[in-house]
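As a starting point, one isolated chain is supplied in structure tokens, in the form predicted on its own.
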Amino acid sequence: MTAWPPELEGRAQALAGRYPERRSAVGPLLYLAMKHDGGLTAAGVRRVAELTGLTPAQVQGVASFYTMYQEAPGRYLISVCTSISCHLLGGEAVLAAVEEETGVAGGETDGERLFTVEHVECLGACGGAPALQVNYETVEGVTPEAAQRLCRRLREQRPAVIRSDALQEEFGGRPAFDWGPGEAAGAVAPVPAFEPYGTAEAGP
């Protein structure tokens, strides 16, 4: 057995603790796992099969499956919609737009591991088409330049806190609908924020 800090530990054992059954808990034990080891590694997800009382191979199975468990992202994970809607208001110029900013082609990640650049389907976001995340953090509305602009932004000031309440105000365009109450955490990490996994901090 191999125990991650007490900290992470602890965190993990509550996570798991939530549900019934303790296999139901991989998802966000292999964010924790992500976030602790800077991406997916071997001895996550050994630590989350553990934890689990599953396989490392089905602990793999789920991770494979999903794109979102990634083995080495950057510490910026832009993730732009190519889907109907997004491709038909210019999606792919959005996409190109941030290929052509930080030389990253979609699927890859630059050497410094700042940016990992990806293509994605539908982020729930068609009424505010196009749309791209950062850190899975939404930005909706966005055209090439606004895409370029954020992007050199997190190049030139390289924020620990995503947060998309912030993104959207500098970089977006017209919203799918009103978002309602802000939210004061942002992501810390190219995972989803969650305040339980320790992936989301308050953020400017």
Given for the second form:
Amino acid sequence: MTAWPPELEGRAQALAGRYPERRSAVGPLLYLAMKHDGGLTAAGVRRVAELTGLTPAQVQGVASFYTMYQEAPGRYLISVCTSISCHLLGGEAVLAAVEEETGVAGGETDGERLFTVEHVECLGACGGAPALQVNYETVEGVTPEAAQRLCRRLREQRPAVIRSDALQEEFGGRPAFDWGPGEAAGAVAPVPAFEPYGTAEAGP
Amino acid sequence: MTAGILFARMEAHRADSHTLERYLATGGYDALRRALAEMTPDQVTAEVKASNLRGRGGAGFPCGVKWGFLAAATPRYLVVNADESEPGTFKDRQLLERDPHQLVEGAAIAAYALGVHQAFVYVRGEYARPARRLQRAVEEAYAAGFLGRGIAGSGFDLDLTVHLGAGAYICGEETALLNSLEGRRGEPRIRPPFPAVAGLYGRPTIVNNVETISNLPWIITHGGTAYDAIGPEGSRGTRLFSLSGHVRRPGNYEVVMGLTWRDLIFGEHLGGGMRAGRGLKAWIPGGASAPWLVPEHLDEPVTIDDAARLGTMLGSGAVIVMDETTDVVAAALSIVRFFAHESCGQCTPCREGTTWMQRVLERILRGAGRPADLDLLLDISDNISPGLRWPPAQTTICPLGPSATAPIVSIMRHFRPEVEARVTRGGAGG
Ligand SMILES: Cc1cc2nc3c(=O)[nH]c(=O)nc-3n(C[C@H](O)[C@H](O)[C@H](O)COP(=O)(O)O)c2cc1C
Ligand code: SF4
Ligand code: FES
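Can you now output the form predicted in complex with its partner chain? The one shown was the form predicted on its own.
Time for the whole complex; same chain goes first.
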């Protein structure tokens, strides 16, 4: 068996136990596997299959339906919205600027796996269009120029943790709504930073 | 400014409206306590029926009526739909980030009424921050005895689990959502059976939107009749509208329905009128799936039934405003591309039709369109949704396919000469 480290294993068992049937935990467990392996791997799929009583082919078949289970994402996943509200306010120009600055075309990853750049559909930030996310942390009201500065900052400083509030303050513009108080947590991988899946980092 | 049921707490307490401490200090969980101590589940359902609250997820189905369809078998489940991915919509995100306890309390009230002991909130995967806020609230509620065993000293048990999706708009459709929550591909199921009869793992299941559920604490505190006294008949209560596009003041606004579109888009404390003093060209009244309205409709009332009379819908409450500089072909392409991208592929007319329409629109935009392309677009639409009626005819498994025809029908109805100019003169000049 390809068991995970005890902490991860404990999380996995707790997650699987929260559902009427263990197979409901396939999605959450795939996030755990991605965090552990830096992307979705055959070993990760096998472990999720063992934990849920499915076959690896079944797990793979589920994973392939969704866009967020990526095999080899870069350290920074930059997702630029080009759906209607962002389209009306220049989302495509932001995407082009990010592609130019990173040298990565939409949907691809660079050679050293630093950046993955993708265009995505609505991020639920339409009032703050155009919007993007870095590792699923939202930045609203970005200009093409600010998006390029953001990419340069990531390349030069390679921060371990991505925090929405910090990015919004430095690179964002008008938000979709008043975010209220900031938070300390941030993303440590191109996986949603959600504590039960073990992907958030408590702040300083 | 806005009428305060859902946003009242966050507007009054910017710094900590998401915390348990503030929630309790502002009367939070009193409705749940009262329901558990003084009301039977049927009495709770009766209040919700009396409120005439209609679902806020898109279809506007009366909440209490849906609850009445829940089959008797146990176990049964409650699923809160927080998949919010209809382009233009960002209201549930604000409710999740800024007042998550209101949702947790609403879910507990619903669960008590429905005899549910296991509930789920399905949050779209890209909503990492809203999910963190909600998860924290859930943990606080467990610690304070508002979730778990013997809630608030009663004999009622409830487990609530926050479940993250993984990037697929179609999972907002309730049967696709249930498949996804079962650890399957998020493909819509053929209905009937409806979830209330055979939902999660084939068990009776109620699926409600975040905003719908967030109204319940107020309804229990003030009574269903008080809610039913707000707003016009058929559109009771307040409603959240997500304003985006070319307005001066984009954002989420809580309003009493029955105001006019002019009030909503141009009101000083609402949309604030058009950016840079430009003219209004069109707006989409209920998310990308809704047929568009144009300036001649500005003085129509904003209600569910009036929208239906005009051949469109309030849908998810997303109002996307386009000024006179908008290229309607490019805007329609953005929406059609969305549906092509999100089609799950089960039904041929939806899978093939959406990508075909995308290719034709791309061709027109490139300046390589042909005059016959206009009727071709309508033919493809008619093949997806025969007759191009409203409400749309549905031959596909779910309403996504028919939704993709909305932007095509809209530009042909309101802007046909402009589209024609593009295919005769060619190119971006049109
Ligand atoms: C393609 C499609 C996408 C949908 N997306 C959502 C969504 O993101 N959120 C939501 O609450 N309802 C969505 N719905 C509606 C749900 O199927 C369902 O009607 C709703 O969650 C019921 O809640 P309500 O009665 O409280 O409105 C969608 C429907 C379709 C057909
Ligand atoms: S209409 Fe489209 S999205 Fe809906 S089930 Fe059919 S193919 Fe899938
Ligand atoms: S359209 Fe871009 S965030 Fe909604």
